[in-house]
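Just one chain follows, in the form predicted alone, and it is written as structure tokens.
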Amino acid sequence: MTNYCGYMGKVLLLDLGTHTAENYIWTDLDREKYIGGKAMASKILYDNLTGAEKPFDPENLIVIATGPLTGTGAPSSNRFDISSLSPLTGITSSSNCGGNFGHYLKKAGLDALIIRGTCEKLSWIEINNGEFIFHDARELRDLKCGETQAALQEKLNAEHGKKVSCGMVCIGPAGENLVRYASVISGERAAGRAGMGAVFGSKNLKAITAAGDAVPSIYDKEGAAAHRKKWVNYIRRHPLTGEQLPKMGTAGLVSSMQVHGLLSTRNYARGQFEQFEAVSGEALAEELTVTNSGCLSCPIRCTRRVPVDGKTVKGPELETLGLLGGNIENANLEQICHWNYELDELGMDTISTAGTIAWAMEAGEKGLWESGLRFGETEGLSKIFDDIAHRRGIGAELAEGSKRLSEKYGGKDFAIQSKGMELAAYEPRRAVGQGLGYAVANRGGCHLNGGYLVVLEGLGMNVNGQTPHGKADLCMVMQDLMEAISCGGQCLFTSYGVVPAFMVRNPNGILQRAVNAIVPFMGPAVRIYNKIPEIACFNIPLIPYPTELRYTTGMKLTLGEFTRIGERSYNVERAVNARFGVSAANDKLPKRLTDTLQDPGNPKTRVPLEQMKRTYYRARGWGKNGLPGEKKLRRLGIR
């Protein structure tokens, strides 16, 4: 149990092979050091994985973790994390989801669920108030994710004789067939990255449902209510979280990315797509959006609702629009909406699917591997997606991802991935700090785990995206803050509000231009904060998370302590991945991004990765091997 509010005080370790469960010891000291969510999951994996395990081994663990704010009504606090050894990268990874499962896992009385072993046959698990029941899922085999969830709801209703309120996670055909980038789906939201769905499939685990009547307590209800009211008002007034995201969702970034040369086009050969307007947020809002919606407790409501096959479903996010748009030279918005729904139903990550398809298109052009796929020719892609999910024909090869395909057939220079994970839609040769983030991100080519410096380099502010100055230190502090935010169970879109509104509303003002010019030279000052974050022994309204955690849990967190928790999270994940072979040699990008100029007339339009990496390792206090040493781990209290 726990003396802190916000938590349920119970972590369950479930063995699929023996159908047994036991309490996993997670102390209040652990809560103080790791909070919850991804940081909690990384520490559990650090304590239990040796480096000998493989992603599809029974010994591999799945950790589904919530944060103390999950289920409390805090703004945008419905997130949960799924972490495991990734079949796409071979190292530990995580996938964050906005579906309803985390909320109901806490109602079932659990802060986290740890899963090991393998079911003898395809199964689904029912959790109710902390108790669990195994069910035969063979009749659910090959069902798509929407069909699976509808069937489970019907079964639960019949079993209990009433409509059961519950949360669910499930996999589709892609997970069952071990597609390396298969996702886990909760409602219409995806834990999409790193192949967590394939790990479920390897364990013969089709789905989990959670229900119960537990409610997390709040330490200071009046203080929390007043703080949340101010925070929600701020979110709704901010130009990014109160205007752009509600009106156009993340799709609204397409036009800005085009202007700044950041929009991946033709497998990252270029940063601008001539037909970008056809797949922009403006086009989605005007032509197809029925309404917008959001996750539980979210005031931003960034989700687009679009018509597909006579139904109104979740529309595509920025990554899907960019990567199934310009990156394969497709300007058919309705087609992208259909594919987005189709891939979610099959249980496949849209980012890695699109990145692998783009690699195959270019490999065919170059005569390396003939798949029949061509840029701009997209009519047959629905069948290809289904073939990937079922590992039929060329789908069996595409299911392996671009890294493995390029190792087999050639074309490594244009396999746009890092550590085996395909990159997001932001072309980094005009935002080199984002390029550094892609390379050093613990889980692979991830824009968020990479620190999301692109929000400074053109999408929120206009900091010089071509200079490497200051980017290593900024990358570290952004990574640590985003890690800490995720620990609490909140959506990272709330962090857009950290960029002062005046910088977004008038980016070309005199003051704004001065701030943008100064930021790259703030590296030394940021370095001091990164080394001694405790100097920030206070909290500020722009970063409201530690204050929210204090009102909810009773922990007396300062901004500096909050940042240190994020640093600890980042380092413990790096430390466990070191056991699986990660080092500086793995922190790399394809040569297209580091050696080939985006603009042949501008020598700065490439990512100067090695220069920035050296500075980044020094900033983190890591060795030249790109790893935290024992002294660093002891200093962070990682045992």
Contents of the next structure:
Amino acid sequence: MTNYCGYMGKVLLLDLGTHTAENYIWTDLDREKYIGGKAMASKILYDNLTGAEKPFDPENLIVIATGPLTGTGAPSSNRFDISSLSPLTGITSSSNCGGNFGHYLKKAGLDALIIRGTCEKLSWIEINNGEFIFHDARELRDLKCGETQAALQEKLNAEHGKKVSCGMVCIGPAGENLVRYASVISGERAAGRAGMGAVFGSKNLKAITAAGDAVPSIYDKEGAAAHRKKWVNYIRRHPLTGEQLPKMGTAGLVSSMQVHGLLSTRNYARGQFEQFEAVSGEALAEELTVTNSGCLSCPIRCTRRVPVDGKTVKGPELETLGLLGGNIENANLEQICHWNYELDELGMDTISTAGTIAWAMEAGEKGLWESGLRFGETEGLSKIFDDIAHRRGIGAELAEGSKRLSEKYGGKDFAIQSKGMELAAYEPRRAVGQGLGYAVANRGGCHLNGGYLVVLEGLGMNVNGQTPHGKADLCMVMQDLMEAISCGGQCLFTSYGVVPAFMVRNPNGILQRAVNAIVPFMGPAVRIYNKIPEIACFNIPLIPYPTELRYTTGMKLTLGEFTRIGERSYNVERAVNARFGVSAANDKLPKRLTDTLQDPGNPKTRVPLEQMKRTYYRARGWGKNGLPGEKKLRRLGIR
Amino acid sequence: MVTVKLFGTLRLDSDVKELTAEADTIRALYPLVLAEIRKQKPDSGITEKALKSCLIAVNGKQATPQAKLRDGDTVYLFPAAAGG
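Write the structure block of the form predicted together with the partner chain for the protein whose form predicted alone appears above.
And the full complex, kicking off with our chain again.
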């Protein structure tokens, strides 16, 4: 139970082995400290994992968590989070998804679902108003994600004698076959990263459906309605959330990344792809996009819908365009749309799949491992994807990811991963703050968990991307803010609005150029805020999240307290990872990014990682080992 | 003669992908680009001010509005909303 609105007040721990469920104690004090979503999940993992568990052990937990804003109609608040030990990295990881499962999980009366144990046989679980039914899923084996969801909908309709309105998460063949980067799919959206699908597979869990009649209450309905109206207007007026994302989606960043030298090309050997126009957001909009769409209650509507095999399906994001485009020297846009669809259907992360393929192409070229894959030769890749998903032939090896392959065959310097997770499409040698983020990110080479500094270093503002100055402190504040935003249940794209519109609208203006020039020198000021965020004992319109949380839940939060929750979330996740052996030595990037210049004539075009890491650990109040000490954890109220 | 390529919402809103023009500076390009846009799509609503706020790249590298142009150069114009 809870005294706060927005929440359903119930967290269930479900044991797949015994088919039993028990209430998991999650108090209002926990809600105040962690809000929900990935912070809540990290704390649950912190309280339950000892460091001895392996990702595929029955003792590993899956935590599916919503935020208090999920399903309440707040802007872009349809997100939910899946956290677990990752088979790709061996450490804790989270994967965020915009599918409708979170919304329906709350309708079923739950804020979060914790899963442990293993089903005896392949199963799917039906949740209906908090009740569980286990179903045999053996006849769904090897079905792709679309087919699985269609079959489940049919079964539910038949069982209940009417069309059942529900949310689903499921895995495809890749998850069943324990591909280390298998995703979980909800509708057309993916909890793509970190191999959560393989953890489902290891537990013989094919799918979960959720339905019910519960509705989250709103603390101050009138206040929330007025605040949301204002916020939606702001989102629609902002050049990034109101123009670029609705018109071009994330694909709109390809061209800008090209000019900034940020577009991963030929397994990150370069930051510019000669044929970038063919795989750009402009080409996608002009040649293939049928319409755009969005998740529930989202005013941004960034999803491209494109034709594939006579159907209209979700189009590729920037990551997929970059990594299955220039990074493997492919300029065939239609092919990328097709692969994007295939990978979602097989239930495989497009980023890690593409990163592993690019490594294999280079390894083949260098004579380290012959897979037959070559840059620019993309015929037959569909078959390779299917082989990976079914662990057939070389697919069985590619299913292990680039880190394991490079440890086996050599080529670590160009295995573009951190902590085992392949990097996103942003080449960091022209955005070194983004490079720092990739290295220190708790879940591995993730652009978002790393603080997404590239939005300041070229894609929103124009801050010098080649200076390390100020980046450690900025990285920390961005990470903490994004953590807190995610915990509420909102999409991180709303945080584009944090970059003032005037900074984006006219990068050539005198004021804008001055601000861009000053930002790297703001490190000390940002550090003061990072140390004592409570000095922000107020809220500002640019960061409307704490206000929204107050109207929805009744929880009074200042900007400073909100930031502190993000910091707590980041630290608790780090503390879990420490149990699994993570330390400063794991916060690294491949030598290609730290030791090889992107432009041989410009000594600044590499990531000066060690220098930034030292400042980052100091900023975080961590030891030189890159870990929070007892005192830090106690001060944050984690212990 | 320089080649000008438009990107982002500027391109989608104007229906102009590319044009060639005689200009020796970026500043001199703005009215020529605007004229082409107005010819192609008179109701695009794109103004010279919007063009001047664009991020610029010459031959693939970032440049300022003061940049001089040489025959054969390729100029990219990115509206700020394309992630300037």
